[in-house]
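The form predicted on its own is given below as one chain in structure tokens.
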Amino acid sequence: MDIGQILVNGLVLGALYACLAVGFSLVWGVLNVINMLHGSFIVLGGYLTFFAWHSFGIHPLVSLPFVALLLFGIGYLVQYLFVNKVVTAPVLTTLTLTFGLDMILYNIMTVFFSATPRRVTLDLGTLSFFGITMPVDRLFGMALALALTGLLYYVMRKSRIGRAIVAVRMDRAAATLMGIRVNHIYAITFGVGALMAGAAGAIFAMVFPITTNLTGMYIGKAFVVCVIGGLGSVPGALVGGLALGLIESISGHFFGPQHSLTVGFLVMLFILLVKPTGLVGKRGYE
């Protein structure tokens, strides 16, 4: 394979990893929470996609905007009425939480939609360039990853909503002092990570099949992406999925894909080693 189609190869896979790895990052950045039901928010935001097109005909584009809001409406409430209770005690308590909340949302997916494989086909062809061949619906699915990070991106530093989950982040009781309402913007940081969870789920509803089976591995990649960009910030998720869909690609070729997600989790661990922070990551945010 000529190593153009490597790196591309690459490249897509690593602007959807960083999509599916933002709200994830988010979460655990601001709130100091590892949010398990991260996997399960993504496949129930394919699922709900694949139903809406395949029972109601509704084109993913214009389906993804309304699952979007459901799932930050999800999050919103999860966060609101359960993990807020217990918010800061230590990460094991919340982890605990979520596992919990996980399993349920696990179990009642698998009940409703069954673990059967399923996707969006969109049969939008293929597009080759200086002798590179993509589906264009992998190219259009990355183009939508990288839109929706770069407005998170632009949400968070413009915004006032954005600017209090920071301020949050950095000294929770200085925002306190200054009147931010703590627990509601710890809601919409968990709703924010929620909804970009169920936006990722839509993209690879298109892309690739999707079931429930694959919730574990979803939120596998999310820890590998936040360890090699730095926790906490868009960039760092958008650098470490950049960095992960490489390696994979890079490993699936030269050690066969069976051997590339092994591969991610050892430069993972030479990252903690060398660089805790990750690669855009700042002492101080992790």
Second form
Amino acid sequence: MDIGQILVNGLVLGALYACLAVGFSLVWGVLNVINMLHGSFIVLGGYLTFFAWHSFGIHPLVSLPFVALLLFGIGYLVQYLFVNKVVTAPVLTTLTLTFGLDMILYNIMTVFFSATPRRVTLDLGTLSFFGITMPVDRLFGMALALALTGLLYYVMRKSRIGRAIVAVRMDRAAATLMGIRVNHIYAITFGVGALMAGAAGAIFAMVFPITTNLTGMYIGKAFVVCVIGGLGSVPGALVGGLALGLIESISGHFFGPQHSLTVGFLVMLFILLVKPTGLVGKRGYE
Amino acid sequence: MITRTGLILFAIWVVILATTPLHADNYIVRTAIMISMYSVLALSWNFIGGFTGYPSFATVAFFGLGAYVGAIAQRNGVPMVVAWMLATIVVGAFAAALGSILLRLKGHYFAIGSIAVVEVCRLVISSWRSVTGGGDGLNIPLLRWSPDDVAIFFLMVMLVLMIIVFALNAFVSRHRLGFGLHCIRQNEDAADMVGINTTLYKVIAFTLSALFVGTAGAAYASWVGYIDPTDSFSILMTVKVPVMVLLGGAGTVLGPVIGAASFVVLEEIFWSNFLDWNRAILGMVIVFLIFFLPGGLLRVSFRKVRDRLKGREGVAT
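Return one more block: the form predicted together with the partner chain, after the form predicted on its own shown previously.
Shown next: the complete complex, the earlier chain at its head.
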């Protein structure tokens, strides 16, 4: 396999990882909560997309906005009803709480959807250019992932809500004094995190088989992406995602695919120790 | 600190667990072994998570590593008890080395770093086929005794481990080490300023949190006779142990024992009655715990509960 193919594989994977992690990163950065529910949100998004396609013949592109909005609602409620009550508590409390909620959601999904791997097959064929081969659905997923991540960036920069989220992230007390309803913003941020997870799940269902057993793996990827890129910003997640995609495809080529995950985690530990703010993170923001 | 009453309660509890083989069936004895084993894990975690306040999720890495070191040593002809000691030493050294690197991180970063350690251990063990058997797991030579004797033997082993770690907890909580760890939990910078060697103290706490978990892992491997990477490094177990300590009361000596016992019993009940929903029910227990028992069972004011039951709500205590 030549180097071009490896790089393209890595970038395609990386774009998907960026989309997967950006919501997680936002919640971590703004709320200071490690959201263990994120993996289950992704799988839920994927399952909903799959069943809309499989049972009702709805194209994933059509169902994606609805799935994402539904997950926004779920995320908003989870934050508003549960996480908000302990949002200032130590890490252990919030992490354990979201883990407990994740166990409930995981169990519900396994009972209702079963753990069979499922995938939306669009059969778009493959594309070849300069000796590089790539399935079209994967390229399509990458474009969609990048578009969504870009859209989130735009919303965070330009909209009132986005500016409020950034303000709360910078200084909670000052944001309160400026008349921002912090609890509302927290719930919206958590909702946006879930929305991005749902959208990522919908894209993943078009590219890879999706099953409840993958929730742990998705969370792991989100950790690595956040730490490598830097917390709580869209560019951070994008850089981290692309970096992880490249690391995995390059190390998979040289050491064998079974080691690519290990290398990802080792790079993450290294970055944690050397530059905890991540590649593009700013000091004092963590 | 532990009171005389606490010590007596613990002694009674040990006697209850130790006498289960005399009057109960093997299922109860097995539950007693699990309770003692998880007590070892929870009491060990208490050093780093309870006293020092560092949210470590690495316990299961030490457990799995201990299980694998013990299993590999036993398969190569090392006698069982020597293999357990070897596992203890290897895991202790691993934790000390890891701690001096990882403990530079704080809060969320430390939590994530410790989870990453578990993942790396699991991945390395599952891909290092020639030594660890990879995903197929390892078989360990079983003891050629009657099943009853084996159960009694491992119950005693786990109980002895539990007593050792309990004594260590009680000792540390009175010692200047415990005091220093308490200072670190409250304000690490201030602790550093008043002359506590925070790095050393944290590394000691981290090593203590690993040492006997390694022994317990090795003993567990000898007991069940088969280990594999998914079971030995399970992500569920990573969170179970802190939850047990939170359930009982973090930073106390008796709390982890109470938490481990109640958690194992609850889990057994849920497994046997709600096979499809046991995970969700455990999740609900966790959510309930966070909202209604934030200080653990030990912090429940029984006087208040009694007053409320008698309808004397609002009486000053």
